[in-house]
Each structure stands twice: as structure tokens, then as C-alpha cells.
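Given as C-alpha cells, the chain that follows is alone and in the form predicted on its own.
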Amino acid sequence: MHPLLQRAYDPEYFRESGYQLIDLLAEALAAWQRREGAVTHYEPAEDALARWQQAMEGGGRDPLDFFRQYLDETIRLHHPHYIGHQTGVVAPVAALAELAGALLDPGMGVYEQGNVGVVWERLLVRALAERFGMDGARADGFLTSGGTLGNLTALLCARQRQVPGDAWMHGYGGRQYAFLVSEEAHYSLAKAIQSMGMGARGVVPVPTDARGRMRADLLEGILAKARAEGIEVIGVVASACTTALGTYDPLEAIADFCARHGLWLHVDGAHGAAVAFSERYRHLVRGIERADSVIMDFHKMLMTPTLVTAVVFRRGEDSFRTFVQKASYLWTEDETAEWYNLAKRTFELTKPSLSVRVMALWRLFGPELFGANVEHLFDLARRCHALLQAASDFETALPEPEANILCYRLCPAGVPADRLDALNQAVRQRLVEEGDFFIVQTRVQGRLWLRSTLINPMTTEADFARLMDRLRKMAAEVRAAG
């Protein structure tokens, strides 16, 4: 064997490097919890590319040096001052589980290779379905790589069930099919529907109220108008919750509408369906048990490494309608509903071992851990929102948050309303380049807002108050600079 191959697979080299890496990461976690260091190392993309191009050409053999460089330059989601995107803060045990899954790396597409991981997927999905209020014995589904892929898979299944004939095999026959979708829905929904060949008319927008929730009272009229225009609506996509504002569509009213018209109800619960683990906030998804399909990300509020998305079907048999696949080298019976051969129901064949990341937390801490985190984050968001509302130089997009997402902006005295967007945008850019905090921005009803997702359980109101002070100082600097 080549010496480099021997080195790459040497158990002792792995042991030594692993111990060093764990020590390095543990020390970093402790430092971040003490609020030490920056959240992000900002550098223009072209500069980073040029610098790392030189590093690749120069080589290097010290694994600790490599990992230390990575740690120095990567954004630090575990730092309590990371209050940005809806990106989960991974529980260390879940990271260890991913390490085991990545090293062993069994493909989950077929049972003979994925075995225990495949079984775990079914157990987790059915347990999640029961949390939603569905019949766990009848529900079924799987884990997939992210909400975008999860939404697409669920809508493909809706198409197979709702469109006459077999669209997967024979197409649409020149007919225009569509879904009713909230104007505040995640962009992945439009991407999925148009990828399915329905075109721009395949997305029929539904207006939202002042809180960004789908106007269920308008659905009847919108459906009638679509039908008059020759559009055959096959389903409705509801959000639990919306990405920008974190608000929940009225699922019960939407489910009633779908039941009256025989339409498929899909709930994009990528972020907010995790409230099913919380006794205090479960009411926000009341009606989700009536959905035909639901997706939920474990990698957002449930502390699991990306990407782990559950795709749940209330009627488990529906999940086998999505694809018709011929793969005689994988299984003997092409068309049988074998739950344990997941590639019959997913896009992925060589599917990564996702279930080990979730099952490790479930077995070691119980699902109560998930509920505790959701409640902690939602409660924290409400306390931070109270700080914003008590400040005369900030305004909020909502009178109160529904989830752990806050949209707010600076409105200093003396700044004209038409200058607030530019001021807040400039302040956020300065904040990110400085590196002490990380927040993002969004647009709601045409106006720019600063946006924070309270997703790190180590973040406190004191951290958020410090952020507000930093924003004030930077706003003064921007205004002074003209």
C-alpha cells in the first residue's frame, strides 16, 4: 500500500488527530460561551479565494493546524452574538453522532446497506407524525437533505395523487395545474413548482394580512378566479412559519378549505413545525394533523447538524406514489411498497446517514430536549422584543413575535422616513464587517428591516441589549459620515 494511503487510514493517526480536534473545539465552545472573540471573520470573497489558492498550492501536513485555520475563519454559530439566519446551533453530542455516521457512511437508499439507519428513519418520522396529532401507525415518510428537497418531494407526491392519469410518466397533456401559495412563502416553493414543469402560472399567489399570514378568507375567490382562467388548482401550501416574520398561517381554516374542494394540503413547517414538541406553543400549528404532507427541519431549532429534514405523509401509502423507478440491481420488485428501501420514495439514492444525528439526541436526552429548546428560544424572543418596544429609537415589524424571529429597525429622531432603509442597511453592513455580532436583513411590504433569529440557547437579553447599543453607535457613525 502507498505510504499516503497507510497514513490516511491509520487508526492511531485518527485517534491522535481526533483527540486534538475535540480539545480544540471544546476550548472554543467554552471561550464563545464567555463571549470571547468575534462571531465572524469578514473578508471579501475574492480575497479569500486568492489566499486559499496559495494555501492549496503550498500544501501542509499538520491536521491541527488545518482545523485551527478552519476554526479561525468560519462563522461561529455557537457564539451568543450570532443572531442571524435560521441556522441551528448544533448540540455537541449530535456532532459526535455525525462523525460516527460520516466515518461509517452507510448509504440509506436500500435496507441491505442502510439497515439500522433506515429503521431509525421510520421510527423518527412516525414519532414526529404523532407529535403533529396524526395516526403514527398509518403515517410514514423519511428524512431528506433539506427543506427545498423536502418541499419538492412532497409536492411531486401531491401531483401524482391529484393530477388525472400519471404525470410522472406522461406529463400534463397541455393542461395548466397549480398550487395556491402564500405571498410570504419560502422561495423554494416557487422553485419546486416551476421545476415540476408547471411554469410561473403554477404558483397562484394568496395575499397575506398585516402579520404576514395567508388570508384564508380569500381562498374561495382566488380558486374561482383561477378556474375561470383555465388553471386547475391541485393543492394549497401553508407556512408554519413564514421565513421573514416567523408567523403561522391559519392551518385549520386552510384545511377546511382543502377538504371542501378535495385539494392537497402541504405544510412547509421547515422552521416552525418544531413547536409540536412544546406544550406551550403547540397551538400555533393547530390543524397540522389534517395536512396531507408536512416537512420539518431538525437542523433549525432541534440542534442537529445540517441538513436533516423530515418529510411526513399523513397517509403513508401516498409516499410511494411520488416516483416510478426501475432499478433491478437494487431490488427484486420494482413496484412494491417496501418502506425499508428508501430510494423508492426519495430523490437520493446514496443518501447520507441522517437519522443517527437525530436519534443520538432522542435516545440520550429524550424528545423533551427539543421542547425545552423551542420554549427557551420563543420565550427569549418575546423578552428581546419587549426591549425593542421599550426603546424610542427602534420600531418592530410586528406588535409581538409568534416564533423566535424578530424584525426591527433603527428609527433615530431626525432621520426622514425615506432614509431609514439606507441607514439600516449601512449599519448592518458595518456590524457584519466588524464581526462582534451577526444579524441579517429582509424586506417586508417594501421596507427594509433588520432580522434576528434567536436560535442560540446561550444568547441572553443582555446580549441583545448590547446589540441594540452597538447598532445605535453605528447609526451615529453612519450619519456623521454623511
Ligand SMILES: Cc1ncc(COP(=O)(O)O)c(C=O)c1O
The other form holds:
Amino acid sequence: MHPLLQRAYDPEYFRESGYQLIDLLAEALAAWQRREGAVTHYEPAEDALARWQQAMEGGGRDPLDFFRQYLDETIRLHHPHYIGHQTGVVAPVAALAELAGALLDPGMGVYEQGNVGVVWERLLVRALAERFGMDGARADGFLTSGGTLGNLTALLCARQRQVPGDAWMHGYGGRQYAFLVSEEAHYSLAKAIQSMGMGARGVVPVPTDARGRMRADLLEGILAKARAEGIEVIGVVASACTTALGTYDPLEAIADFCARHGLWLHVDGAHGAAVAFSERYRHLVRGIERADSVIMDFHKMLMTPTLVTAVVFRRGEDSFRTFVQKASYLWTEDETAEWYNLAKRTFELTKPSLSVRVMALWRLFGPELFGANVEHLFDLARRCHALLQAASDFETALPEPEANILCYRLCPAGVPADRLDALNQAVRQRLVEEGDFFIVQTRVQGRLWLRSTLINPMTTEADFARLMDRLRKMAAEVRAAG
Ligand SMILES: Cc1ncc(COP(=O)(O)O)c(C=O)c1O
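Next up, the form predicted together with the named molecule, please; the one we just looked at was the form predicted on its own.
Once more the chain from above appears, this time first in line as the rest of the complex follows.
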């Protein structure tokens, strides 16, 4: 055997470099929890590309050096000053589960290779459905690689059920079908609908209220208008919660509307459906039990590595409608609903071992861990919001948050309203370049807001207060620089 191959598969090389890596990561985690070091080392993309282009000759590297460099150059979501996107902060043991899954790497497409991982998917999805208030024995679904793909898979299924004839086989026959989608819905929904060949008119926008929640009271009028224009509406997409503001659409009212008109209800719960694990916050998704399909990302608030999205169908049999394909080398009964041959229902054929990441947390800590994290983060967001409200030089987009997402901005005395967007944008850019904190920005109601998802359970109010001070100082610097 080639000596390189020998080394690549040598269990002792794996053991030695593995122990070194775990030590390195454990020390880094501890240092970040002590708030040591920066969150990120900002470097313009072109510079990083040029630097790495020079360093591409492979081979002969020490594993520890390699991993140390990767660590140095990668943003630290575990640092309590990471208060940016909704990207989950991975529970370290879930990363170990991923390591096991990645090493064994069976592929989850068919049961004879996926084995226990396939069984876990079904059990996890049904347990989640029960937490939504659905009948766990009737519900079914699977895990897939991300909310974007989950939304597309669910909407394809909706199309197959709602469009007369067989859209999978014969397309739309020249007719214009559409979903009603809130103006604040995640852009992956428009991406899905347009990828399904329904065109831009396939997305009929529904206005939102001042908090970014779908105006359920407008649905009847919008449906009537769409029909008058020759558009056949097949479903409604609700958000639980929205990405920018973190607010929940009124699911019960939307479910009533769907029931009245025989429309499919899809709930994009990528971020916020995780409240189903919390006694205190579950009320935010009241009505979700009536959805035809729901997606939820474990890799946001539920602490698993990306990407692990549950796609849940209230009537499990629906999940078999999406793709009707023949692959006789993989399964024996082409048209039967073999729940254990997952690739019949997912986009992926070879799929990573997603379930082991969730099941590890479930078995080691119990699902109470998920509820504890949701409650901790939601409570923390409320306390940080109170700090913003108490400060006269900050304003918030919402009177109070619904989830763990805050949109806020500096409004120092003496700065004209039409200069605030530019000021906040410049301040955020400086902050990210400095690397001590990481936050993001968004546009809501035509204005630019700083945006923080309280996603790291190690973050405290004191961290957030320090962030506010840092933003104030930077605003003064930006203003002084003219
Ligand atoms: C509401 C919502 N839906 C869908 C997505 C897309 O999920 P993913 O990034 O896992 O593809 C996001 C991502 O932030 C989201 O917030």
C-alpha cells in the first residue's frame, strides 16, 4: 500500500491527532468562556484568497498546526460576544456525535446502509410532531440538509397534493399556481417556489403588521383578487418566526383560512418552532398542529452542527407524494411507501448522518435540554431588550421581542434621522473589523437596524451592555471622523 494511504487510515495517527485536536478545542472553549481573544479576525476576502493561494502546496503538515490555523482564522460562535446570526452554537458533545457520524459515514438514503440512523430519523420527527401537538403515530417526515431545502421539499409535496393531475409528471399545463407568502417570509420560500417553475407570480405577497406578522385579516381579499387575476392559490406559507424581527405569524387564524378554502398550510419554523420544546413559550406556535407541513432547524436554537432540518408532515402519507421515481437498484418496491428508504422522500440520496447529532443530545441530556436553551435565550433577549429600551441613545424596532432576535439602532442626540442608517452601518462595519463583537444588520420598514440573535447561552446582559458601550464609542469616532 502507498505509505500515504497507510498513514491516512492509520488508527494510531487518528488517535494521536484526535487527542491533540480535542485538547486544542477544549482549551479554546474554556478561553472563550473567559471572554479571552477576539470573536473574529476580519480580513477582506480577496486578501484571504491571495494569502491561501500562496499556501496551497499540500502535504507534510503537522495535524495540530493545521487545526490551530483553522481555529485562528475561523469566527468563534462559542465566544459570548458572538451575538450575530441565528447560526446555532454547537453543544460540544453534538460535535463529537458528528465526528462519529462523519467517520462511520454510512449514508442515510436507504435502510440497508443507514440502519439505526434511519430509525432515529423517524422517531425524532414523530417525537417533534407530538410536541407540535400533532398525532405522532400519523405524522411522519425526515431530516434534510437545511431549512432552504426543507422548505422546497415541503412545498413540492404541497404542489403534488394540491395541483389537479400530476404536476410531477406533467407540469402545470399552462396554469398559474401560487402560494400566499408573507412579505417578511425568508427568501428561501420565493427561491423554492420559483425553482418549482411557478415564476415570480407564484409568490403572492401578504402584507405584514408593524411587528412583521402576516396580516391574516387580509387573506380573504388577497385570495379573491388573485383568483380574479387567474391565479390558482394552492397554499399559504406562515413564518414561526420571521427572520428579521423574530415575530410569529398568527397560525390559528391562518389555519382557519386554509381550512375554509382547502389550502395547504406550510409553517416555516426553521428558527422559532423550537419553542415546541418549552412549556413557557410553546404558546407562540399555537395552531402549528393544524399545519400540513412544518420545517424546523435543529442547527439553530437546538445546538447541533449544521445542517439538520426536520421536515414534518401532519399526514405522514403526504411525504411520499413529493418524488415519484424509479430506482430499482436501490429498492425493490418502486411505488410502495417504504418509510425506511429515505431517499424516496428527500432530495439527498447519500445524506450525512444527521440524526446522530440530535439523538446524542436527546439520549445524553433528554429533550429538556432543548427547552432549557430556548427559555434561556428567550429570557436573555428580553433582558437585553430592556437595556436598550432604558437607553435614550438607542431605539428598538419592536416594543418587546417575541423570540431571541433583537433589532435596534443607535440614535444619538444631534444626529438627523436621515443620517442614522449611514451611521449605524458604518459603526457595524467598524465593529466587525475590530473583531471584539459580532453582530449583523438588516433592513426593516425601510430602515437599517443592527440585529443580534441571542444564540449563545454563555452571553450575559453584562456582555450586551459592553456591546452597547462599544457601539456608542464607535459612533462618536465615526461622527468625529466626519
Ligand atoms: C425562517 C427561516 N427559514 C429558512 C431559513 C433557511 O435555513 P437554512 O439556512 O438552514 O437553509 C432561515 C435561515 O436563517 C430562516 O430564518
